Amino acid sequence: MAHSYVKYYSGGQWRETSSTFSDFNPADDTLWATVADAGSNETRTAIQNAHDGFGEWSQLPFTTRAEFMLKIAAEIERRKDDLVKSVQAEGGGWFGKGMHEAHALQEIFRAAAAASYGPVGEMLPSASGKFSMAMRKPLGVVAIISPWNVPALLSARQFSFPLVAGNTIVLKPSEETPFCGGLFFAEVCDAVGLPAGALNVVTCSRENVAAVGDELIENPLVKGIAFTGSTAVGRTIAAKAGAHLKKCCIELGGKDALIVCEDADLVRAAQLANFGSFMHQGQICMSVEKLLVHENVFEPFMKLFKQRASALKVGNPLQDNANVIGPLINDKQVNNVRTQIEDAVKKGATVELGGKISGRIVEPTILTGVKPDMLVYQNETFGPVAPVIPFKSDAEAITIANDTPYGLSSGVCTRDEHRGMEIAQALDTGMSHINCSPINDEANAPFGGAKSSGIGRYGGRWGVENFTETRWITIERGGKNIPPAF
């Protein structure tokens, strides 16, 4: 039976919209929910309510805001089964992915609560003997635009730390996952009694995305913008934010490499490659999209990798919790993956495993013979396709890994930790993980990319710093002389 979410959440109330849109299960196109379709007017109302609520929320004791974060974490635990089902039905995710999101959400809000107890300023030396302080204060209203691929986790990561720092939030989830990425949090925050206006959630159809997005960025009451999504859209948002001199934090796409050295534990490396390439059908910004393997271990690695990949169960996640590989989110994404595979084969690549597409389900696909002139080498795939490329030396692996405009995450497999550090430090990525997958995220760590993969960092104190203002405040104590002429 389809769900009904025909109201948006603003100022602590559930409000009507003049229209709705349909939210479909990507695995079988069944109607999963009917959702409120907000426009610029509803968004303007939500922003005003966030602005009106800023005074009360920002002036609460930090301990009270921290307590709300813990209440949110507890409420998420209570509702985790509903969240997991919606991750499967609305986003086409595997049961295990839904469980991970439900657990990670709780950790994010606990970490946000802990961040409230950290320093918010520092004492500065003063040549004239002033009592000199640098202090941080919340900006005001922060707009959050979140993606569909890991909707609950990525929404929470974007708004939790700004919220606990005293900002108020207007959250617009993706039109592909309006419940997981937005309305779920509205229900949770309503249930725990979060003060009116602290969190506002606006859902809209694809047709209204441009108007709603412009309102979130250009409305003068909005002081900061957080966005996670495609590089093309991120560039536009960053440009508009810059034009209005607003703070922004954007996390964008990736073309992430996993480098397997000849001294690596190949069993571990094959597992990391399988997880990194095919988790959530490769629809993760940190997915392995260049698998670089030393030529001396290429054949034994390929044997282990293909064994693992061929064992992944494919199918509708709602029909069987063991179905690890579900559908891609929409037909546009399927066509992009199909185009990249066909282009690679046409230009000489070999399909070592998979390659078949049925509806929106793409089999785990392993390619060899991938060259720089192929789309799958150049562009982000965001699908279950793993190009495996041999290399002769560490320098060559670093060159291939860095041969992309993206710079989000990376991984290096080697038994020599010193060697791993040298390679990691040479990679042009915001994050790098030795003997682990590029897919890594911890609530208290600085998460973000370099180059065309974004600006700013989420998580921990970095998530607070992004959306607070630094102020300099002094107390004069008799050492600052004013010129006698005055």
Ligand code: NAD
Contents of the next structure:
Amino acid sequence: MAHSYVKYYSGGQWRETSSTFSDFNPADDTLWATVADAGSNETRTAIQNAHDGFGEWSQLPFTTRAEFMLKIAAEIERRKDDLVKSVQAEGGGWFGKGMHEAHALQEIFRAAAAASYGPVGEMLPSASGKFSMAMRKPLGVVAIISPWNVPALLSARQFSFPLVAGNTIVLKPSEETPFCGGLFFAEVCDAVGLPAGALNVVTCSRENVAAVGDELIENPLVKGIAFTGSTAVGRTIAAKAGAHLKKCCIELGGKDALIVCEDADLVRAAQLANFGSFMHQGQICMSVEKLLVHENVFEPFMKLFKQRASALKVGNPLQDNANVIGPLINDKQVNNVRTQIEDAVKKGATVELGGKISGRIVEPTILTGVKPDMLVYQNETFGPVAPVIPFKSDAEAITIANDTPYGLSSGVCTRDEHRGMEIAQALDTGMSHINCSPINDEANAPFGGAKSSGIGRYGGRWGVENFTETRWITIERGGKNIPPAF
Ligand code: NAD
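Switching forms now, from the form predicted on its own to the form predicted in complex with ligand NAD, please provide the structure.
Let us now look at the entire complex, which starts with that chain.
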């Protein structure tokens, strides 16, 4: 029986919308849930409720706000099985991905609790002997727009740090994952007795996204915007936020490289390549989208990589927890991946493994002979496709890795840590991981991209800094001379 999530959550209450939309399981098109379809009116209500709740929430002792974060983490642990099931059913994710998400989520709320024990400002030296302070204060209402690919974790990463800093939140999850990315948190926060208006969740269909999105950005009560999603949509959100002079943090797509040097541990490198390219069907913003392998180890690496990739079990994740490769989220994504594979083959690439598409399931696919004129080289794929490109020198690997408008994350495999640092420092990415895949996320670390992969950072104190205002406050103590003419 399909779930019924026909109310949105605002001001601590579950409220009706005039219509609903259908949320399907991407693996088999069965109806997973019927969901509240909010429009701009409901969004305005949620923003007003968030604004009304700001006074109480921001004035609570920080220790009380931190305690709520810990209660949320404990409630998530209690509801873990529901979450994992819905990550599988709504998002087409592997069981192991759901388990990871459920655990990492809790870590985010614990890190948010810890972050609120940090300093909230600095003392400054003053030329006139003032007591001079730079102090942080919450902005007010912060709007959160999150994607479908790691829906619970990415929603939580966006709203937990602003929330614990004293802001109130209106969260709009993706229409592909309205429960895991949104209403799940409404249920959790309701259960732990979070004060009314601190977290509000509006869900809507694709048809209403533009109107709801505009309200979330343009409503004068909204003071900050956190967006995670595609570069195309992120650009328009950032432009609108700029027009309204609102603070925003925008995390977008990527074309991440994993560089395998000739001195790398090849077994580890092949495992990192397999995980980085195919985890969640390649639908992670930090997925490996260019695998650069030194020509001297190309053949042995390919052998190990193909062995590992061909052992990945493919199928509906809900039918068997061992199905690591499930469906892509929707037909649009499948068509994008199909177009990229066909374009590459037409222009001379070789399919070394996979390449078949059945419904929304795309086999883990390895390509060689990939050249800069191919779509798979230029564009984000967001599917289980790994182009493997040989290189001769570190300089060449760096040039190929940086040959993209994106700059999210990267990885370098080498036994020489000094060499790893030199390469990592030359890569134009917001994040780089030596002897690991580009896919890394820790709740206390600054997460974010460079170039067209976004602006701003989530995580730890950086997540707090984005959504607080720094104010300069002084106390005069007799040292400031005013011209006697006055
Ligand atoms: P998307 O841009 O289509 O949607 C993201 C969110 O924006 C969704 O909630 C969607 O409903 C909303 N949205 C769409 N149109 C809007 C509009 N006009 N106004 C306001 N909101 C609107 O992206 P997606 O398909 O959900 O996610 C996949 C993309 O996200 C990929 O490009 C991926 O690389 C990127 N991503 C980036 C990160 C990161 O941290 N950098 C993390 C995950 C995903």
